[in-house]
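Starting off, we have a lone chain in the form predicted alone, written out as structure tokens.
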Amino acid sequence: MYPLRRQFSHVGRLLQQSKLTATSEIEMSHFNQLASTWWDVNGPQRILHKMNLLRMDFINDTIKSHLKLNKGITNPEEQIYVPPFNVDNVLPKEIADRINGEQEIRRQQLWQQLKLDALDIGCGGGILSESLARLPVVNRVKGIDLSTEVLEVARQHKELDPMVREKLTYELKAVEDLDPKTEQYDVVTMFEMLEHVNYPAEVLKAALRHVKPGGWIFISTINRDLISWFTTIFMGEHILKIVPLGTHTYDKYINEKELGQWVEDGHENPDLDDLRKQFEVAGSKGCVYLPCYGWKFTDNAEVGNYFMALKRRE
């Protein structure tokens, strides 16, 4: 049995030790030590400045396409067609333009009537937290992590960017130590964080409690393979030294089907407070970091990097 796969098991009292986000003594040290020079974009976090592109319109593509255009319109004359196949490739070019465009301006006009609350986990420096507090459609963004330096370093940056400073605000806090009650979002990320974590299902467990109906969590990870260590360690960090030495541990990247599966299971869960049986895998999508040009999506969702989308059902 993989590392991984252990982690993607029950821990029973091994949790009573630990924060569920908690990472190694060194791994932090290590986040801690990278908290000066976390807004530097040509310093040692400039991937990840890079990949927060990818993330921005990996979120904004797939709540778009998600979005339901004849949703509360029952006058059929108001409602927009959406025929369940492809335009392009069966109508003539200008219907399929026309069809295309209408769903366009609807989708257009109903992504811009949302006003989403957006939950950040291991925010680090809050280089997405940020990113989503500057979106007209984000009403606000709470950043948690466990790293005191990083986050004070996410703090004051955002009080450089007035359009973020209300909007946004950062805990010193874990995912399970949040009140579920009370603190509830229509997003939640977790952008490389899993693979940081001793408990990562854990840890998944506790953010499902913070969707909203409808709502969505985001994910990127790393496959665990050959390719992902040739491209994350052994060049990344060794060779390229675009990424600073001892950012990954090989044996904590997870599969991009373990993590669907990890879903899947529990819909044939008995257990009524697991909560993976309300969230479906609403998309997958692979990333690789191209040298001189930066990340670039791929087909293939289980080599390398990869994104995940999970919907909780309204």
The other form holds:
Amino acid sequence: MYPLRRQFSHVGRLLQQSKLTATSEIEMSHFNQLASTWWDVNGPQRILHKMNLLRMDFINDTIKSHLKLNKGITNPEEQIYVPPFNVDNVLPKEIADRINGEQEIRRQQLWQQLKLDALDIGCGGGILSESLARLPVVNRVKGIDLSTEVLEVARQHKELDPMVREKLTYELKAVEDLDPKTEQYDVVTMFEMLEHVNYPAEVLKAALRHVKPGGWIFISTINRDLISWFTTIFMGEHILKIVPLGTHTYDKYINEKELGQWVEDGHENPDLDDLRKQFEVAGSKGCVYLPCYGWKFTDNAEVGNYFMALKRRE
Amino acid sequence: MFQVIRRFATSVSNVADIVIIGGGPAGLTLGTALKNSPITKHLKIHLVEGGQIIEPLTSFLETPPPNYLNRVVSLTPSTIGFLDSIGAWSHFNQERTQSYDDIVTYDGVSGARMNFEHPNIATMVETTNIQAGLLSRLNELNSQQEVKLVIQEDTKVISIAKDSITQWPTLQLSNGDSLTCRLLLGCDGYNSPVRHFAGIESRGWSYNRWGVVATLKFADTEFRFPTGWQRFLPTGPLALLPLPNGYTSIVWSTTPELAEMLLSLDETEFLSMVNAGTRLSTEELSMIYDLAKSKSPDLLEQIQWRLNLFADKLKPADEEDFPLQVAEIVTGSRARFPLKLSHADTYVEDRVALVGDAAHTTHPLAGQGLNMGQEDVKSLVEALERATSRGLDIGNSLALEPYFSERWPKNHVLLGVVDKIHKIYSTDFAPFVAARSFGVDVLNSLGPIKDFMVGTISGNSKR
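Having seen the form predicted alone, I'd like the form predicted together with its partner chain now, please.
The next block holds the full complex; its first chain is the one shown before.
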């Protein structure tokens, strides 16, 4: 839940010293504690593991629902019928089922042909990065984070699974330090990240540079409202203590409307080089954590936690 | 075709995503369903079976045995629907299956009866037919796909341990190989070694009863629609389940003593005993058991005389309340198996899941055992599909928990209900008999409740 965000980390150098100074002893034990609990599904990071399920659902559903079923098919015989209305309410059930069935088959075919490159910004211990790497449609994944300890956790863990070992790489880098010419991705993710940085707009701008045409940015963060304060800070940190004290700062929460507005502002910016002009908000979904059950999608993205997808034009 | 790995000169270390231990109906259904699903078909799966199955099952379909085998199960429409959805049902030898619309249960002491009617309420299928059909479908799927499911037959698991670094289960096999996997699925029966490896406790008790099975043929006296019969005797129920062409598979659940007696009778005596069991009063039966145990030469005569008396007293209108008499037996089809109740404390642990008899066993009186296992498979495959499409490590408990939370409570209830039915009918103490008979009479006339019961027996399928 809390990728340690220290821009200038001295810890890496300290750990390399053969002498164990007092400072590095604390850091070592802190690292060891992190390492052992980050990936414990029943441990302190359980909420994060549960949220990962929704993250993957959101990514899968968003990309699949935006696949162009008749892309590149000019022969009308081969085209799939995509009516401009919702068939389920208008046509008889059998016909609606057939139309939906054909669409689903084509959608599956197109989905299975994808070969996506993904960048996970603020990857932490690698929970999302590994899930992405395991998908057959994902070609490779790069995870970046600014904390050496947490990256070490991620690197060690990926060695345990042959399915992710080859497809996944980790780098200790900030997104603004990546080369936009060579580091281009189909999918860029920034989950539970924006509410922890000091200049979210700058980080977002930097992230936009790494999205291929037709590619995606997936974001999750928290709205700045009473419900969020109640659930994530009051209940989460103070009462139930499921989240370490001080993880979240209320002023840093970003409203869904504000994010959408930020993209709009780019469209209206007279500066033609503004990358935001190429992006649209493709969808957003709220979610809420129910103790003993897990995370659940809600219809209201303007209250509490939420996901958002931005798509770049082809 | 299959990649059949037999003995290697040098030991090989294999790594798979899933290892299924057990080539019975549970293991084969699981393997077939996983290969059939577009979401999980790319996973590397091994199925390890201690006995030889490929040749016997293949030849079952190519040259079907002349007689019906004595291991037969009753499949619910829900189970058949599932087998059909994975493309396996059409590979079964359909001619050897018998669907029926009627189930009649009657009290051995009071005669109170219940009649369940529903089109295709259940279908009798030989266990070997199920396995053969699944293997055939697996063959078909393997030929269509790049990543093939590997069957290692004639291979026993010597030991299971956790890899010291990755914690993945590693098996030492009897052919010298070792096999490491992300997820180990125990479809290995009541004594499941996988369950022991995972440290999962199983609780229950032995019923101190044996199920005596045999394949018999009804006398060719008149036409009857295929019906499932079950008479609840105080020592245990006697069930006659329909097979094609006038044959019937019986399951007589009874005390160890009586089971031994039944197996020791010659064929004619045994047939008479079964006819007695479906018709004569419990007092008469007691007397007949004593005659049989003392190996009296009058046994056959006594039974016949009493059966004639019974037939004389029977009104023609009531004839259809009893099954036809049995007249032939398939030699060598008599066998017995011990009956016990068991339920594992949990179905999932880190990198391990249990399915079928490894997870639970029950009394055969309700015909639910194998069907529960099939529902387990369906639920587990759905959980694995979901986990795979989310990119999860399928061995992780987060991926497996939905299977446990969906199946355990339902199985627990069904096991409990069947157990209570067994207990209720295990007595001839008059007040209990009166109470249960009254209950049965009432239930039999309450339409909505019976519909509900029929729905539950047949697995609530929408077929």
